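Given as structure tokens, the chain that follows is alone and in the form predicted alone.
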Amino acid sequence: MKKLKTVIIGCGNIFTMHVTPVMHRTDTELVGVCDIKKDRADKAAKKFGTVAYYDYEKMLTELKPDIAHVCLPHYLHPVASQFALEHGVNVLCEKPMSIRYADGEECVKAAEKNGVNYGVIFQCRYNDASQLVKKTLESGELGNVISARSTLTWFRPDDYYNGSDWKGTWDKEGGGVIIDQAIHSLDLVNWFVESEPAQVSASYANRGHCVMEVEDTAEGLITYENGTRYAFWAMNNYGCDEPIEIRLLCEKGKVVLTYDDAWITFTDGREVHVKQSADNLVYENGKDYWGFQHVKQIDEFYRSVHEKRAPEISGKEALKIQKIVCGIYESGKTGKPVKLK
């Protein structure tokens, strides 16, 4: 099997949920890490034996790298992407894909007139509760999603948004609650209906935080063609990061869902449940709220660059979701139900 060469384009908090499983696979060398920080870049280089840049252009043009994971503050996702997949690079991005839906739809242009895959990183399909609820759903045991519901209460105090540069900013972070925490659990939902998305209807706010722009709180209703109603919360106020929860109302059957856990009931009285297993690797710094299923899915996008076929988490499946954010903050914005088709 070919080596493939790679580079990882930012070296912050994010960059040991990439670093990690590439330096597992056997597959992979790791010919370059890139981060205007020289520091930052310096350290990452001498770590894991490889050459540091400080432009990830002059990287990218020197190296011809096969596959470059895109890990830099929102705004630059999109910039940093299509630079790449311009050059015929393959491009594995965190998300989200950008903060205007436009500059993701040019990313997936760029990948397909060039020929290369474009990955989104969305980990939390890969765990094992929303793979279990996901296959039950696709099975027909549970029917179609009725209703759904999501919360999310967590914790980020101001100093959160102090130690950063770009967080807690509308033009380089794009959002607060809904685009950097939320996005995950809208995301889970909408894979779980399988039904195009009609409308959103949605407020947001900054109930409790002083030194940032964006959003702490938001709620609101997605409606589907298929007549399922999506109801979310989430805000950053709580005194502690509790676990996320989705509950499915189901035609056959409920779903009770954290990262962690599920529990599926059936209307006949069957019931299943799933516990995480636990992951191998040791991700230093790794927060706890990130998950552990980065490499399942780095996993998936290196065979699907190997086998020349399209990832399961490409920039057109990830353009679903970033239309339903774009969506939220639109309607938040002006008050008024937004169309998402």
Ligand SMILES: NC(=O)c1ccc[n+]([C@@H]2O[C@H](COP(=O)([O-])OP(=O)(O)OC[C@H]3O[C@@H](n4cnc5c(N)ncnc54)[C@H](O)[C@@H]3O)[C@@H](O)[C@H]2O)c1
Second form
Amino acid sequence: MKKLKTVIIGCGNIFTMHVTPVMHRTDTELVGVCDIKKDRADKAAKKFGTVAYYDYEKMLTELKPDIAHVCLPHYLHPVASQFALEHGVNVLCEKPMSIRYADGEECVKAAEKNGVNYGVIFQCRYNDASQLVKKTLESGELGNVISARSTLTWFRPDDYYNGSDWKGTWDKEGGGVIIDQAIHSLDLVNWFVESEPAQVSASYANRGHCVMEVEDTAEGLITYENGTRYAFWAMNNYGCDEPIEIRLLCEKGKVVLTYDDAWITFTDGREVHVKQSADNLVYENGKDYWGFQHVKQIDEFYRSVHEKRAPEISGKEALKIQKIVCGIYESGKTGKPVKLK
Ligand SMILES: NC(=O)c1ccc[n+]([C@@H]2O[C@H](COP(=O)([O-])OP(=O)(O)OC[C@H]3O[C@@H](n4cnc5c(N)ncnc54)[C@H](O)[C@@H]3O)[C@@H](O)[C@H]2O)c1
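Could you give the coordinates for the form predicted in complex with the ligand, as opposed to the form predicted alone above?
Let us now look at the entire complex, which starts with that chain.
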């Protein structure tokens, strides 16, 4: 098997979830890391025995890697992804793929034009609980989803925003609790519902964070072509990060998924339960609420590159949740429902 040359762009908080699985792989070599904050790039390069860059364009053109992980602030995702894709590099980008839907579409086109893979991280799909729910729905045992709801009640102190040069801003983060935190639960429910989203009606507000300008609270209703109704509520004003909760009312049973646990109760009385199995990798400074499934998605992405096929969570797949996220913001801003088709 060909050894793949990998680079990681952005050595901030999420870097650990990318570099740890990469360093454990036998089919890849970390040839470079990049951060405009020189101390971060230097520290990461020293620790992982690779080369530090402070300009990702220079790194990509000089090293010509096979794969680039994009771990940058949101507004730079499509900029860096597109540059890499157009230089023939396979890209695995952190969520969200972009702030604007059109920028995500441009990246999908660039990947297609250059014949390379473009994946977007939604690691929660690889939790054992998410996998059980998806497989059970696909098997038909639960019938269609009639109704869904998700709740996210997390804690982001003022310092979370004060300590960042991009979080809490419309131009660089692109929003708050929806585009950054609730995007995972929105993506999971949208993935579970086997129908096209037709419309979203939403509202958002900043109720508890005067230090920043974006929303810390949002709620809304997404309706699907087949009639499924999905109500969501998310906020960063609780005292701790409680597990996200997703409930599905299906034709032949009910699902309760609390992040890494899932209970399925069928109308015939059967019950199935799964709890996340332990992971062997140790992530320095990794956070529980991220889950620890980056390793699984990274593995699937690398296999897709070897096998010259699209990754499971491709850019095209990520456009689905991007459209919903952008629709939530548009609806919240205008106060009107937004068509998603
Ligand atoms: N999947 C998850 O559960 C999860 C969890 C946390 C963060 N994330 C995502 O990871 C991404 C990064 O978040 P973070 O918390 O690590 O942010 P961060 O601010 O800690 O890290 C971003 C890094 O990018 C660097 N950077 C900025 N501009 C650059 C440029 N032009 N060239 C090179 N480096 C540049 C910054 O100096 C910083 O070190 C975001 O998209 C975030 O949403 C995902």
